[in-house]
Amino acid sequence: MRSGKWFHVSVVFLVLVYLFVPLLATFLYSIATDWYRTILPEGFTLAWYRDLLLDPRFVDAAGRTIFVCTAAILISVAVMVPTIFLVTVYFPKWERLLQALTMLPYAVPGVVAAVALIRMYSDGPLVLAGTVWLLIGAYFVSILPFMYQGIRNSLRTIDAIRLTDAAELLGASKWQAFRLVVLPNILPGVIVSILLSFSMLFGEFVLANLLIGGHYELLQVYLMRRMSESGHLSSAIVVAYFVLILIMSGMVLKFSRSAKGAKL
């Protein structure tokens, strides 16, 4: 029984230095004067992110990234939540419907959809080719199988159908239902889809170089021009780009558990 739980401890333990020290050495790499003919750095020094925090490029790329990615995971969340609902419980004869059409992102690379969005939309009587709302629509439909995926485990979770029936008979509307009852209980796995969806969108880089590239340079795009100046600075984006998507997951988070909090 020891053995067993000693193998599980050093399981866990191997996977947690497999995956921080890669962040480690990135970490220190970003610090570091200079680093190339011994094991640990020579010196220290924070003056590469000193130039990165001076940078009005990095402020104003970083805040795009988050406009964009924000934007495209609300209109989802608003679109796909009463979508999945709807089709869940009273319409489930097209749920394999929905289930591949959410699912076909997955099929297309990249470069094509960029492609053709780019042809698309170029002429014609809607112009969107340059704008940064064809890459928040692109990215839209990126994260619709991150979406649905969560958002369908959870109503199978809670049972969403025998819920709703249950709140109709005490009286309640198809849509106090779905509000009052469903929603609160679907809202950890909103949760989740939202957290895996922004951080794809925030390494996805072939449709943000491909669609605007430098009219509307985001952090992915900032990070791949900047990465031939210096390892060091290029080191220090990273953590940057890792500490800021963790101080956002922590605020989702926090945020959620407060809402369920006012609830209960």
Contents of the next structure:
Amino acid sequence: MRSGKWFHVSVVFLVLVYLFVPLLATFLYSIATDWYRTILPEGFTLAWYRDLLLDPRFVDAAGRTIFVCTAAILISVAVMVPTIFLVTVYFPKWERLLQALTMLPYAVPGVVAAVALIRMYSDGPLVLAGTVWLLIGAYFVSILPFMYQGIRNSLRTIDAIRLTDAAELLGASKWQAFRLVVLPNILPGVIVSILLSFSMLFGEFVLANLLIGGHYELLQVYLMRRMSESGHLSSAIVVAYFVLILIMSGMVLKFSRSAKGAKL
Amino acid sequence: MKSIRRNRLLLLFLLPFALLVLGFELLPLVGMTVDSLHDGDTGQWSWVQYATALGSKFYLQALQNSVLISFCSSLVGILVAIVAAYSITRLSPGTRDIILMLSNMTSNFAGVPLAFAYMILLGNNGIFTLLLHKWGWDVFASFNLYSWIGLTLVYVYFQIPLAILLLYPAYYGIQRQWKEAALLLGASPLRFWLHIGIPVILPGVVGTFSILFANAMGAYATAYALVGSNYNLLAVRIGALVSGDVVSQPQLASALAVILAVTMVGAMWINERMMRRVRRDLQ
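Okay, that is the form predicted alone; can I get the form predicted together with its partner chain now?
Okay, now the whole complex, with that chain kicking things off.
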């Protein structure tokens, strides 16, 4: 029994090492002065991070990424929270349809979506090809699965149907029931969805590159272009990106715990 | 009567969702499918795009390469996850949560950053390349990151955390008491897994495999960042037809995109059929 335990610990340890070696190497590379002749870096420096922060192209790209992601997520929250709430509570027979529509993006890879979107918006009544609006629309669609699952699960956890019924019986209007009773209770779940969507969109490259790559450079596209010029600078970007993911994962863990706690 | 009218009013709030989904999800996909069924020159309905795509050695090879790399990387990924996910379930709950969080975190490590990290590790001047050279292990001298085997290796990396994430819950179907009961009734651990354990997790394994396969089929950024257009994959070929914000040969690009989507959905469908069969045999 004891040896079995050690076996499992070593398996998990090996897998974690395997998963973290590339990250560790990237981190070392980002603080190394020169590292192509020797096994270990020849020296350490923080200059690459300084260069990165002083590069106006990086600051611009980061700003654009934050803008596009925030816009897509804000629209998504504003649209999806009421939609999922209304369908769950008042139009339950449409639930299957809603689920199918929100899960479809899982089955559509980025390149396919990009071809479909460019084709549709390059002529016709609404020309959006090459604008940031097309990207925001595409991002709205690609985070639908996260938003749906997160919000739907929290509504199920708090038993939104009975909660709304109770609120309405006690004289609340539909709007009051939603805003004062349901919304505060599903907030942790919504925040988890937002964080998951952020970490997914920050790493998104396909749509960013194919839809507006050239004239509106996002972080991932910037990273791709700098890769061949300066490896150290690129690894600094990757490390910064990962620190962000780490912070968000920690927050997801914290909020999903409090979301679970709300059930009790 | 009044409540019905009120509910109708509520429908107005569903309008933004309907418009956005129609505009950015459904209509583009329908339009693309319709496009793929047209002859680019005459504008007539025709299968010519599919004939071109599947008749050309170039695109056929891209499809074959995509299927092969997706299959191999998914197979390795699922095999590792079967062992690793089980081992994770045997740890204490606190450790388990942390391990799962770390593993989920690395599942964000894909695409351009991942390709870059592998260049640092195994590229021409990579750490391991130098290390192995120094130790004189020239067996690996012929290893080339920018080839099929290198690309597969990188694909395996992003498959493993996803596979663990998806497969992990399947092990919760196996309850401790079952194992104890089986052991008490005289079954060896091997027989327990053969007759109870594996049949219980098999649907999870098959389902996870199909998602991994689809994930690899659709992957574009990793391959693009690592080998550019040099390695012939279907997703890379489709991306190459998009330049700037224009699609050159839009009908052909649409047909290729439909073929990619059909392959993915097809794999999922086959897996679902297999899963049903497995389950029927069980009953």
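Everything quoted here is computed from the prediction, not taken from an experiment. Residue numbers count along the first chain shown, from 1. Here, rigid core means the biggest group of C-alpha atoms that superpose within 1.5 Å across both forms.
Fitting the two forms on the rigid core leaves the C-alpha of T26 displaced by at least 2 angstroms between the two forms.
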